[in-house]
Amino acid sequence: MRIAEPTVERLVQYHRLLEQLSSEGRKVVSSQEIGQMLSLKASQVRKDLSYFGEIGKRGVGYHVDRLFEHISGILASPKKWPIALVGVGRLGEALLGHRAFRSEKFDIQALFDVDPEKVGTNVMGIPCFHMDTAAEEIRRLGIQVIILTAPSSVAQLCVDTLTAAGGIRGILNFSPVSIVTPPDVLVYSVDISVELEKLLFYLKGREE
């Protein structure tokens, strides 16, 4: 089944407010009051639930554990997923200390950088290598999946000496610039200068 991104970035919404709502407790959530919490129509949140399957009761609304497996289900990774940090500079030091990024789902196995003060040393508990053995160390250890943080100036740099090594799946670029990859490398970019420039374009309409 092929599931359009929009409808892939709400269900990883509804799955974290559903996992907060059972922590305080909570027992059954309607429609409208997810679509309150998440700044949706409930007409958006009942057509996305409706779309795997009828898991609510009209009139009484979603059992919140039930309703939490039943997404925990859908977006369950079928394996653990090796993954890399490429650039260990501030924003990638940032994002190895987000809470986000401790996941079942996923190990951060190895961090690359030409730093000699971070070369050969551990990064919150992960080795750090030189990227001059990157191509190696990806082979060795299996590595699919990249979180580039690099600068602009050497991002497609590291992206082909990466790819070069084979066995790349994909990469979430996190370098503020487009990158280009071999037709069989997924890649997602998140530039937060565009999400910025986003967020004040709408806040301008809303004041004229």
Given for the second form:
Protein chains: 2
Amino acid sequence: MRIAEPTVERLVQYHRLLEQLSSEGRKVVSSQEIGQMLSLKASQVRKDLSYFGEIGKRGVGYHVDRLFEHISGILASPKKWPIALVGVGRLGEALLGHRAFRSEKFDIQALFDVDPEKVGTNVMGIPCFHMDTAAEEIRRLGIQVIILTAPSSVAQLCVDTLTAAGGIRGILNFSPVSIVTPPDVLVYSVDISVELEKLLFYLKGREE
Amino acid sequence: MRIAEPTVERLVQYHRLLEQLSSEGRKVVSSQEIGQMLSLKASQVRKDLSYFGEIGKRGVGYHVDRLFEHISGILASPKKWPIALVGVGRLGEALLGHRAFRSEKFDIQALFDVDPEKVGTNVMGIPCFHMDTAAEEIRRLGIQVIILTAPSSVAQLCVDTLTAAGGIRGILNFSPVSIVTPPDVLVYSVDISVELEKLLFYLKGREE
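Show the other one: the form predicted in complex with a further copy of the same chain, since we just had the form predicted on its own.
What follows is the whole complex; the chain from before opens it.
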């Protein structure tokens, strides 16, 4: 099933919200409530969920747990992707400590850095290797996904080294620069300051 | 001028890319090149830029510096928004240390936390106050925008305290929970693990 990117994004948001509601003991939720909590139109929520075969009951809504399981199934990966995080600075450590990144779904097996204080140690339980040995460790561990939190100045160099090792399928790039990869490597860039710029841009619009 | 949200996102991306190209001494860039570097169709790039009055020259492309200035004007805020960051943990510190957040455009004036090791000190040059005094400091400093990096468990409590102070116009939420605000407060949520889920979801699709 091919799903458009904004839909995937909303799907992941529904999933996260339903998990939260479930943990709070909620049994049902309406499309209006979901929409309000995620800043979406209720009609968009209904459209998305009916596309995936879930129809809310008029005046009742959706069963939280059933909808959660249903979306889990769609998002579920048939396997755990072996992941490495490259660049164990403040952002890298923040991600490693982030609840969501320590989920069972993600399997961060190795860290790479050049800092002698970090190389050879375990950071939050994960072994840190020197970038010089990245290619061989990637092959040894079968790493397929990279979380890139290296400084901008060396981001492309890291990517070149890592992809040259072979086997890398995707890169989640947190460095605020564009990176170039071989065509078979999928790149997702997350520029965390973009969101602040967007917020300020909308506030400006409200002010005018 | 009202601009749809995905367009704003691309506009910010063009802006960032052009800044990078300019710093590398590039004079011109084609819509194909921009598209390739940002994973967009060249036709989308041309459509976006022509909407903002910039027409590339056939076989030449766009003037990097001129286009950069043009987009800067559209994105520019007539004022600096006074910003506070709430929750000086690993993620908060990572954001404070992030090049993009130390830009002249952003004016992070205060930090709030409850950790006695941080309260009363300066973290990366910015004074950290106790959450108990947040309302009065927000009023004193005229804070209008909040970057929320507090733990999930206290995110809503922080938001309630902060918005009760009055004057808050927007919140950039990094906590992986939904937060509820008064209707006049604009919320943007950034869930950094969503991007990893999306990447893995697409890799799954390629695998099948």
